[in-house]
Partner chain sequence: MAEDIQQKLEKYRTAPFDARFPNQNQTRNCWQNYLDYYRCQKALDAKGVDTAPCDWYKRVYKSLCPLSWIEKWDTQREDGTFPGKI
Amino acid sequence: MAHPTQLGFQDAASPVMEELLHFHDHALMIVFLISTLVLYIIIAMVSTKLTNKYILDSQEIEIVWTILPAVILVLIALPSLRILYLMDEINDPHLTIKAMGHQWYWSYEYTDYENLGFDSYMVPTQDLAPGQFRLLETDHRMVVPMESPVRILVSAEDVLHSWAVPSLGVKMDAVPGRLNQTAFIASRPGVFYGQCSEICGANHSFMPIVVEAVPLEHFENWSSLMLEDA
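Going by the form predicted on its own, give the structure for the sequence I pasted, one chain, nothing else.
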């Protein structure tokens, strides 16, 4: 859950998000080192009293400032490509959920069940219970079992939307007439918040996403109650 004055990412709740955090720290350290080196060179060049008017070229310097950036780019690209392929892998999902974007709410359909689906609207500010978050709570949460691969099929009925939950490392565009897919594994129980991340009209800011990860036994009890109500 994000909080005021937060500078970094939210705490990871999935293996992919943990990898993204590690890569962020890795890339940030490289940026700091480059910035420090460039700043040192600038200060040294400005403050020094030594000059040499006879240096017209230097093969050694040319080689260094050609090879060094190439090595740095490789050090950034290799872990980036690894995570990219990890995010694309969807192996034997235990549960498939179809998330459909509407103006301005989400609807969910659990495709492994015959008649399990619901609409998820934002809870108005005046209806919030103590402890609930303004603009983030929904009347129906998307409940998933923890430590199980979950596949999300994402589409939209009217305009472009985007289904995003930062703690899970998930963001997928919802395009009318197109079915995109992504996957995640919730590594711990909890409630994880997200929002539509593609400007979709006047109430774009009022279509939150709430994913609740629970133990498998609790998920089975919840799905049974939902099927009975249906």
The other form holds:
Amino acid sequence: MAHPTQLGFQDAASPVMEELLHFHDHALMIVFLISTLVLYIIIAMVSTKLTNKYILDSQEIEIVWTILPAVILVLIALPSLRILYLMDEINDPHLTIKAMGHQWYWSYEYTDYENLGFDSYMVPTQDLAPGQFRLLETDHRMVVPMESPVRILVSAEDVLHSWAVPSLGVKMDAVPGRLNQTAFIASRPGVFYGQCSEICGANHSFMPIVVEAVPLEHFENWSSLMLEDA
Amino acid sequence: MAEDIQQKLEKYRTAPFDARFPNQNQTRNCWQNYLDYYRCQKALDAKGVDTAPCDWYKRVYKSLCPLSWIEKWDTQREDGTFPGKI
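Starting from the form predicted on its own shown above, please give the structure in the form predicted in complex with its partner chain.
The complete assembly is shown below, putting the previous chain first.
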């Protein structure tokens, strides 16, 4: 989850998010370098008494400051496209979960074998146990087996919503009447938080998403328990 | 043929990648498999043949389609208002 005064991304919990994080570091470093250079030039120009009246043009510098930006753009584009195609690869999911957005909660359906479905409401602030996170905890979490490719089909039952979990690098709009597919692999066990990312009415800020990645046996035990309870 | 389907069904984990629907929008994938199941049922019933091979489509649409959509379509089929051609 996010921390107070956090500036960067949350720790990556999936391989795709790791790639995105590293790419962001790369692109941001280029941005910082260019900005520092420009800032330096501005300060240098502004803080000198010397005036240059005799240079009218220069073929060499024009060539340099055309080619160099083109090279920088290529250096940004290549890793970017690499990640784009990586995210688009055909994966072979082990599990399909449907995340349905409602006003104002998510419901999850695990129907590969049995019909397991449950709602996931935010825990109201006055009902939080000590140590739990305000506006982020839910009564039921979406449990997934770790290190398994999971396919998520996102849709909505009423208005637009969006299913997002930043540490997994996932965001997918929930559109009524449409099934949007996304996938992830939880590379480590843990609890990952997200929030609805499309304005959907009064309680848009109060329908969070919690994904809990556990070893496969724990996932199997959990799903048997959930089926019994239902 | 029937044995292949049986084997595939026994090893079924979830709906596999379908090259007819390679992109983000899987709505048609769910719809098509739902239609295919009931069409397969109808066709094999008419011939008087065992409808077990149709179960593949059933597993796939159960994996992909939201429960509310399946309920709605099942009701529509019973009422005779189902928009698809079966």
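Positions refer to the first chain, counted from 1. What we label the rigid core is the largest C-alpha set whose atoms superpose within 1.5 Å from one form to the other. Predicted, not measured: the structure shown is a model, and the values here were computed from it.
Positional change of V31 between these two forms stays under 2 Å at the C-alpha, relative to the superposed core.
In this overlay on the rigid core, L75 has a C-alpha that sits less than 2 Å away from its partner position between these two forms. Comparing the forms between these two forms, the C-alpha position of I90 differs by 2 angstroms or more, with the core used for superposition.
Its Cα shifted by 2.8 Å between these two forms, K53 is reported here after superposition on the rigid core.
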